[in-house]
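Only one chain is given next, in structure tokens, and it is the form predicted alone.
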Amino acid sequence: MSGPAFRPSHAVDFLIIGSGGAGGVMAKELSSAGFSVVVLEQGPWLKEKDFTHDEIKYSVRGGLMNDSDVQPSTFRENDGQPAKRLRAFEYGRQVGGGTVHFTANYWRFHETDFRECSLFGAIPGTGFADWPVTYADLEPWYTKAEYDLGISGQGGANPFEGPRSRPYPLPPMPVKSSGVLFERATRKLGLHPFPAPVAILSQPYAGRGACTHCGFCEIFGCEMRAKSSTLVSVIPVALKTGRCELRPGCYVRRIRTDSQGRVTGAVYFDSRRREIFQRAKAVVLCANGIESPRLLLQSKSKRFPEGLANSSGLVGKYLMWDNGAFASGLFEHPLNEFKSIQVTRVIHDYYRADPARGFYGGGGIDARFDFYPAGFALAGLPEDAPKWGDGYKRMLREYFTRTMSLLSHSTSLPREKNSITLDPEVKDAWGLPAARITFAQHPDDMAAMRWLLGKQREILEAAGAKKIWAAPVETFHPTRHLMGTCRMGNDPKTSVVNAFSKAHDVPNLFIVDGSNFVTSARQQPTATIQALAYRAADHLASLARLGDLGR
């Protein structure tokens, strides 16, 4: 069921571009509020029968992510370098977006994350700033997201978390071997482990079945509908309203505006590459932290010569993404971590920045196993492992069942020079400019990752690991958690959207996704993206009822 069939010439109340973490929420909330909605999604509409446990298809070839052959990107570390073609970022490319295949960590940001600039002061070489919203502003919407989607966790277990108005709707997932070892080790070190909050059902919920612990979770779609993606949670609710039409296979090339500077709809290529213009009274852009600014830059006109909603010149600027460090340990007895979900225990003891460390930054650390058999054979063993032969086979057999890893999720500072622009030479399969990424790590971010990696080694030692190995953080190449490229703020000169994700320059254009982020906190942005989406949808609906859209 795709919902009603609106004519492209019919101006629907809201045209939503993207159906991922934010787009799915916006579709459900706006259609449930009584408005006509069309959702354009560039990827396919997959169902449970389409998901398999094919590691090569999903883990190696990225079957649920953007295809760099048809959507190339280029990368450089500074604007003095030539940009080289590189798979520089990844995002979910199907109905439900990245929520279909993500690990499903679902952390709320901390209260201090929204006012760190006031707490720590300016950081040289960055656009470090406070958010125009607070944790208290978002708390009701975090709660609504947790109950609408189905989140498993234990409220109050994280001593560093902000106040909660309600507990999680579902109890935490069962602890894995890695979680038990991590919990014992961190408590021995005086730390405070807690059950990982995840967007996965620990019990049946809202007509969906609980997780069966098949082990094929991260990077894979869930054929059991237990992962709380927008595909299986809020999008079906939107379609049942009879006011939301979902169109997969639609690649948007431009958002159009009229002579007064209001958006009038979007031009897109359908699955047969026909060019279609869908009219709308308002546009809600939820394409992600790369594709949203790319589309705005493509949508330049006489009135918006530098790109749509870009009078500040900040569309595409302040790109932030998933920094962190990864360490693994070998244990005496089998852990069999290949079973069930990736993460069951986390610590936030090192989350808050501490000036005494000599740099800005902090992070959360979780215990996990991020490998499937083929991937582990290629990249899971330590550097000193034999590369072939009987020794390699013996080591692979021993290590695969006895290894666990720790992943830190650390800060990524907003730097104006870290950006997404349009590549002047490389085109995608539709003839549109490819995304050009310019990115270099801030020294504080590198220092934070090195410091956290030391803490990860300490924890593995305390857990009793026989052998510990880790790649240098200098080799870490971020690709996900795309944030910051259409930042929110109260001043149109220093931000792209206001506190409700409304574009400063365009009265009926709303940009709602990770691009709104002012700072990165400690990654895991999905809960905050969706809380912001629920808040924005409530505001949009109120404006529309009052007839204030487009003024």
Ligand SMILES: Cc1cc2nc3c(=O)[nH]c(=O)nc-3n(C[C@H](O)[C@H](O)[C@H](O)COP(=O)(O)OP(=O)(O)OC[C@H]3O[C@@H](n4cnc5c(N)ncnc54)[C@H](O)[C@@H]3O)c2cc1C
Second form
Amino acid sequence: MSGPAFRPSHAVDFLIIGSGGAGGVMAKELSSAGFSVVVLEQGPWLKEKDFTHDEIKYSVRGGLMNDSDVQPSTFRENDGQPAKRLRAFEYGRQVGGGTVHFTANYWRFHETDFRECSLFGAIPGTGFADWPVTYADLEPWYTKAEYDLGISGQGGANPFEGPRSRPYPLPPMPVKSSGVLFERATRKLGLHPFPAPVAILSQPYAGRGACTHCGFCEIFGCEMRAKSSTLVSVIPVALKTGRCELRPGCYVRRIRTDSQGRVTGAVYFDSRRREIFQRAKAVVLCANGIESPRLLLQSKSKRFPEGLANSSGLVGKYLMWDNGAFASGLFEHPLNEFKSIQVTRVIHDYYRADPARGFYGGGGIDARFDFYPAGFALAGLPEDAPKWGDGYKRMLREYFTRTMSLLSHSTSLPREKNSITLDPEVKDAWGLPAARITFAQHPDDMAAMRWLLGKQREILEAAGAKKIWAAPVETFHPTRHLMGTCRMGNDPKTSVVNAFSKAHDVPNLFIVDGSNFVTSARQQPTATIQALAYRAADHLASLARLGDLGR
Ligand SMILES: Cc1cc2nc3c(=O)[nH]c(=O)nc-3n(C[C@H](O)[C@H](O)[C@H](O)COP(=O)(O)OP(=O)(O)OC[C@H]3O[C@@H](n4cnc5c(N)ncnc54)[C@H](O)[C@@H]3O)c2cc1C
Ligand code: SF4
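Please show me the structure of the same protein in the form predicted in complex with the ligand, now that we have looked at it in the form predicted alone.
What follows is the entire complex, opening with the chain shown before.
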């Protein structure tokens, strides 16, 4: 069921671009509030039967993600370098976006994350700033997200978390071997492990079944509907209202404006590559931290010569992503980590920045196993392992069942030069300019990753690992947490949207997704993206009821 069929010439109340973490929430909230909604999603609308356990298709070839052959991107470290064609970022490209195949770590940001600039002071070479919202402003919306979507966890178990008004709706997931070893080791070191909060159902909830621990979780879609993606949680509610039409396979190329500078709708390619203009009274852009600024830059006009909503010149700037370090350990007995979800235990003891460390930054650390069999054979063994022959096969047999890893999730500072712009040469399969990423790490972010890697080694040792190995933190990996690029703030000169995600320059344009982030906290952005979306939807609905949109 795709809901009603609105004519493109009919101006719907809200046109939502992108149906991922934020777009799904906006669709449900706005249609439930009585408004007519069209959702345009470039990717397909997949069903449970589509979510098979084909490792090559999903894990090796990224079958649920953006395809760099069709939508290429380019990368350079600074604007003096030529940009090379490189897959610099990954996101979920289907109805439900990245929530369909994500690892589902669902951390709330800490109280201090929203005011770190006041706490630690400005950091040279960055646009480090406080957020225009506080944890207290967001707390009710975190809670709403947890109950609406279905989150498992243990409220109060993380001693560093801010106050919460309600416990999690579902108990934590059963602990895995990696979680048991991690818990013992971190307690021995005087740290505070807690059950990982995850967007996965530990028990049946809201008509959906609980996780069956199938083991094909990160990168895969869930055929049990136990992963709390927007595809299976809120989008079906939006469609049931009878006021929301979902159009998959519709790739938006431009947001249009009138002579007054108000948006009038968006032009998209449908699945047959026909160009269609859908009218709307307001547009809600939820295409993520890369595609939202790309679309705004593509939507330039006489009135908005630098791109839509870009009078500050900051659209596309302050790109932040998922820094961290990865270390693995071999254990004496089988851990059989290939079962179930990726993560069951976490620590936040090193989360808060501490000036005594000599750099800004900190992070969370979780225990996990990120590999499937073919991926492990390609990249799971230590560097010094044989690459073929009997020795290689013996090692694969021994290591696959006895390995666990620790991943840290650390700070990514907002640097103005780290950005997405339109590549002047490379085009996608529709002839639109590719996203060009310019990104260089801040020295403090590198220092934080190295420091955390030392802590990860300590924990693996305390857990009894027989052998420990780690990739250098300099190793480039495509980023998956896309933050910044349309930052929120009170001052239109230094931000793109206000505290409710409304574009400063355009009265009826809202940009609601990971692009709004002012700082990156310690990654796992989806809980905060969705809490911000619930809050923005509530505000937007009040404005629309008062007839205040478009003025
Ligand atoms: C492998 C992987 C693991 C992850 N694990 C975690 C985790 O454990 N915890 C966590 O917090 N985060 C995780 N993430 C990140 C998480 O997926 C994102 O934070 C989240 O989905 C972002 O929500 P969003 O609404 O900003 O964008 P998205 O969810 O990316 O949604 C954007 C949607 O817009 C669509 N779109 C884009 N451009 C257009 C266009 N021009 N026209 C029409 N549609 C368009 C896209 O196809 C997509 O469906 C992970 C990501 C990946 C890839
Ligand atoms: S491990 Fe659980 S949540 Fe993950 S895909 Fe399998 S059944 Fe779904």
